[in-house]
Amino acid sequence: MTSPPARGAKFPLRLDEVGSAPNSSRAVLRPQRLLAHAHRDATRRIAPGGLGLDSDDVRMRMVQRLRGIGVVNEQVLEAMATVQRHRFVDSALVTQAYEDTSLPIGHGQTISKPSVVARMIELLFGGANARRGGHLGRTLEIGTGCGYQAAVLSAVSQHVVSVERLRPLHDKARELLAQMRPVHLRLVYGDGMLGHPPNAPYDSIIAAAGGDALPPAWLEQLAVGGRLVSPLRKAGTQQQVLVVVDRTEQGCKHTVFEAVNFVPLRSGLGT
């Protein structure tokens, strides 16, 4: 399922340097599908079993589905059961909040599927992070979006810094998260490709957008013993795969996982 690790990799890391993803039986993860697809899903308007959206039972049913597709990390599952996803979804789409689907959040972006959020955070728990005592340490998130994944990360991290380049989404996430008051979470309006040096180094870095290469700033801000999970586009193709990078005393090693489909990673600020 994974490619052999490459030590001492140079960055920015590109997939023409680390090799292609191996064949996998997993379906392509589509955390941020085309908006047309997300709008099509929204038209179904299927209520989750008639239960109230504030009910713990609704989220536990979602967690049971996550277990069914192979998510096993108990910290991740508990966080997914705790964070109320419907609070981050437009009121017209709340009946779809606990289905495993992406939904539009405006500005050409979507909230990722619960299965993809759980999968990527579970990957963060590997490597040295697996020995950290049940949390991810200091975590940097690239791409806050509506704030849902930041809320989940705050439940499994010592401290979270989440960077968003689009001002309206940053403001929206700040408003939504203020209602929840998650501890040890800082939202930053900034260029995610630059990371966030003031709070570096980070034990965990997770990105919600994929480019042609991993920005050097991310690797510079990753602590020794830390782990990074990000989509990365294969050179010469439009396909993205999940790449995990572990930083060790000897250098960096990578592992390539299944194909995914995220929005493109962009630099600069948007208003």
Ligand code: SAH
Contents of the next structure:
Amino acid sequence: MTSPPARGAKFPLRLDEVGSAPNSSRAVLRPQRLLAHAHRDATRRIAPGGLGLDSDDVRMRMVQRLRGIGVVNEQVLEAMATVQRHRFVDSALVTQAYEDTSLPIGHGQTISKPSVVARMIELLFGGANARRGGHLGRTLEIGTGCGYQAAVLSAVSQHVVSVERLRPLHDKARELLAQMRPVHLRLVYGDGMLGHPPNAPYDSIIAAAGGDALPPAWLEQLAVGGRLVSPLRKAGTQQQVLVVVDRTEQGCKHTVFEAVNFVPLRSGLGT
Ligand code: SAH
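The structure above corresponds to the form predicted on its own; please give the structure of the form predicted together with the ligand next.
Next comes the full complex, and the chain you just saw is listed first.
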């Protein structure tokens, strides 16, 4: 930041006419930054706390906050500590990447809040999945968006299929995730309301968008002993809640959890 001109100084200023503020360095007037430098400065990956976003510490702070709000599953916390969320958000927003906030990713969609991602994946670890030995098995995600949650899921699953109906988001996630090379992750451009039959059945299904009803395909593609977590609009209201469905030999058991606020689940493909 440049210091203001000294009181009484006339324009154009010469360097020797500018007084130094007490204790400031001598170079009070810095030359104008080249546009390219200014742009680089604007995208400098430094979190508000002064930590570089590539540093593990910045994610550990986020994990501490997740613990503080009651996330206890160590696999989930470890995955959240590993995946670099700032790589999934627009460069103008990177300094907010580790705050507990959802951020725009374009096309009217958002990256989910870290606390919501952690909460939903922790819920997936319940039911019969708790007996699977520390991973979620075969996982289906509906709504890839920027790919952040898909990356977290791939750290705790045997295999992940993630479906997105908006082509530009699918393409962007594909490009981003290719650089990170998460294992056993398949990105599909398609209507997630139909699930993804080629890899069914799934032990875990997670939706990042909520509709008025759970699409029948999801329940059909949920393995016996599998668990589904999804936002769902309460009938006759605008309020969404998280629902968990456990599929057993006898059928499906639904449990309703807290209120949430997800983007709408839409049918068909978008461009
Ligand atoms: N999983 C993302 C959040 C994405 S927001 C994260 O990691 O933060 C929800 C996404 O669901 C949007 O990209 C939206 O386009 C997508 N979506 C909505 N309806 C869908 C459908 N029927 N099939 C696939 N994706 C859908």
